[in-house]
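Next up is one chain by itself, shown in structure tokens, the form predicted alone.
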Amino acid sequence: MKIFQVALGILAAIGGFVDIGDLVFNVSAGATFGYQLLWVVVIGVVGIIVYSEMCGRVAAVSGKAVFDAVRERLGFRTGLVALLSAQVVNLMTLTAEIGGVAICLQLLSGLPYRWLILIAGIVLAVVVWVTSFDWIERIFGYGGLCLLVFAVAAAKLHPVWSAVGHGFVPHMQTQSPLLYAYFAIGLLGAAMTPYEVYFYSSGGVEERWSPKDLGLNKANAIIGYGLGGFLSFSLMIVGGSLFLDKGIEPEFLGSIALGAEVPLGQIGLLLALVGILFAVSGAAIDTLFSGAYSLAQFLGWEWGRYRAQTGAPRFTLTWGVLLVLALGAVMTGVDPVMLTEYAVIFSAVALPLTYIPILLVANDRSYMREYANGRLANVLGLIYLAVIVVISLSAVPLLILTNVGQN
């Protein structure tokens, strides 16, 4: 079925837009700044599909991901500071979407959070191990559109609708305006964070997309993120709707829950927790398959899920080590959440490391022929090259001087 083949994208938005750091700090937007900041989320909406788009179609034209490129394009020293940088920002973030997992478990079943830890690291290792990458997106993509109920919710605590347009409209009304500008270089990293894009267009050689799949890549990059977006609006109305007069900083995956339970009682509790963890599962073996992507590819090993796992024994075994390495630190006690937010602050760093070497290579007729970018795509990319250049410069003096966002 054609809806089927729209998966990748959807699982790209669910584990990219919407995992747990996504989660806190789009209604943590909403409840400091009320709607201020949807103008944001379509900036970073666009900015992705902008870019996803080129990926996807060099991996369809090429047959190359992302850190082919950047191999190819930066040379081996800037690539391996580039590899390093995402290895360790993949780091952070796997183990703070494992803890996101064992935190929904415990919400959903009131168990010891240690042990849904590793409940939840082992689950994961079997259906990475046993599950086609096919079924991967299917059941992670679609079980995340759970999360569709905070739309509902959104709707059912009737917002001031004409406050919510203007929140589409780049304006700033606060005596914080540094922490107006965190949480808006928040968004924009969050959005347009490189271990997306790494899944993205390794996803479309796992599919072994050709030049005849390009509308399909287009349709994955605009209905898959514009999904997420779409979330992310209603997750921040949320917010607005429900927290910020009260005073109220929602700083849990609970509190979040609360937003749907609130407007629509125990079965809005219940698809909000349900959509949340297939939500940040499908964040997790993206962030996984991303760190595995990322080295294989760089090294020049065989790799891909589709060769399953004794065709490709390297690539097995780096997912394997990243998966340890993320259980053991998130059963030191870490709090998911805090480091989902460092990690894409972290990631905003090394952006133009990552998109730089996309636009490269998606000009490059060599590798291209007919299919380079036209001039819309190479307008667009360029606009949104200053944006990340922006991002990347901003990030940790905004962490610095706001406290991470507390100040």
The other form holds:
Amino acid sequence: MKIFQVALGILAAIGGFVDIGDLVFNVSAGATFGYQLLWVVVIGVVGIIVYSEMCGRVAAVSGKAVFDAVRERLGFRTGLVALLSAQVVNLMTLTAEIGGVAICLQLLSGLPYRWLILIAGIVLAVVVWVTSFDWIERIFGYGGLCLLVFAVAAAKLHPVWSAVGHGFVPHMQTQSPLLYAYFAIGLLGAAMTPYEVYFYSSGGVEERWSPKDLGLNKANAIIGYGLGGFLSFSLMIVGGSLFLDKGIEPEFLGSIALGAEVPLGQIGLLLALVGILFAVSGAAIDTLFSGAYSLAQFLGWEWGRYRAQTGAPRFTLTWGVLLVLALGAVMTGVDPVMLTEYAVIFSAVALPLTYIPILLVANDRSYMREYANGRLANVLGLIYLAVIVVISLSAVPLLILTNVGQN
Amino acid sequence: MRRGLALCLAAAALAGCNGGTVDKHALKRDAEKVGSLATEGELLANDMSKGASTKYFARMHAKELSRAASNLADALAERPISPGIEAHVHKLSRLAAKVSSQLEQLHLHPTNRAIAKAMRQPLSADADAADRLSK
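Based on the form predicted alone presented above, generate the structure block for the form predicted together with the partner chain.
Once more the chain from above appears, this time first in line as the rest of the complex follows.
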């Protein structure tokens, strides 16, 4: 059924919107500012839909993914800077997600953390090795939908719905404007993290999209990221309804799961943990593939899961090496949640290097023929480019001024 | 490119700095953190007392909270303190250690509803005490 063909969009969104850092970040935003930042999530969702649709269209029409465009449009040097920054952030994020998978398994099983890191790495490697791209999308994309338990939890906590509605109107009622700005920038940066579009566009090529799939591309972008945004809303509402008045500052993955346990009991807890497990695993796969896609596309190697491992040996080796590096990093005991916060902020700095080429290529009629950007896509694209530049310039100063959001 | 990398590294180092002297602002923030841990522990204890949690989740999450409180207690005991607030900082350090040991009970007895029920009120009281210290 065609409705199931939106699994790519769902997996990209799950990996981008509800990875380990976003889970904690969204709930923290609610626990700190109530519902005041809901409007920021809307801005982020629209932005990633606009650019993902462009990426998917480029993939469908030209058969090329984002990093092909980066190399061709920016030239080797600038493209190399974009590649290196993307790989550093990818590796940080992959490390954090593997740590997150291990934490989630520990909360479910009680087994020692370090053993679970190894188990997580091995299972991810086996799944990526033996499973087709289609089934990876379905398993992790649809498994992550267990996170919809947070929507139920949010409703069960009986928020003041008029206050929730007011949260969709831009406003700021706080004595900590810098902290508010930090969260706003972090939420926007997390919504538009480059690895989402690298994964999405490469996934479009993996799925052999052609111009007849442009409708499917739009559906994937809108439904997938719309769902990701809905999950973000739910998490923020849980944070605002349960944690804000009690003065709780959620720092741990367990704190997030508590947000489902308190209103829904054991079943809520288990669904939340299973959903988090699939979402964070999905994010690990997104970033693992994004890293391998980016390098292979930039250097002109064969790439893709639709080829057998022997058909794309350097691509296969790349994701293998990335996985081993990330496992080694997690074993050092680094805090996965804090690491992904840094990753989001640093990836925000390099956002223009990803999104400018996309906009250029999507307008290039020699690439795109009659499928180049229309007026609406260009207007939205330029507006969001301005937003991206603001995010890029302010991310690091806010990181410093707020002491990584600790105020 | 080298300048950019240096800037990013400096940013990471500066942002990560959280040591140094405990002043009034740091005392307030740390008191809020202790209160947060105690209140979260109370929520967890409440669920445990009703059988609304699972054994492994309760055990592991209580341990995480306990460890965080213990780390705070140690940090408050070891860091230099601004003049005039020494008594408050020592009091907060002892409170954080108390919260840690209460959470440790939840960690050690994840299926014991009676212990979980018994921990609710002390954790709530500790959260109130932390709240008073934060003001």
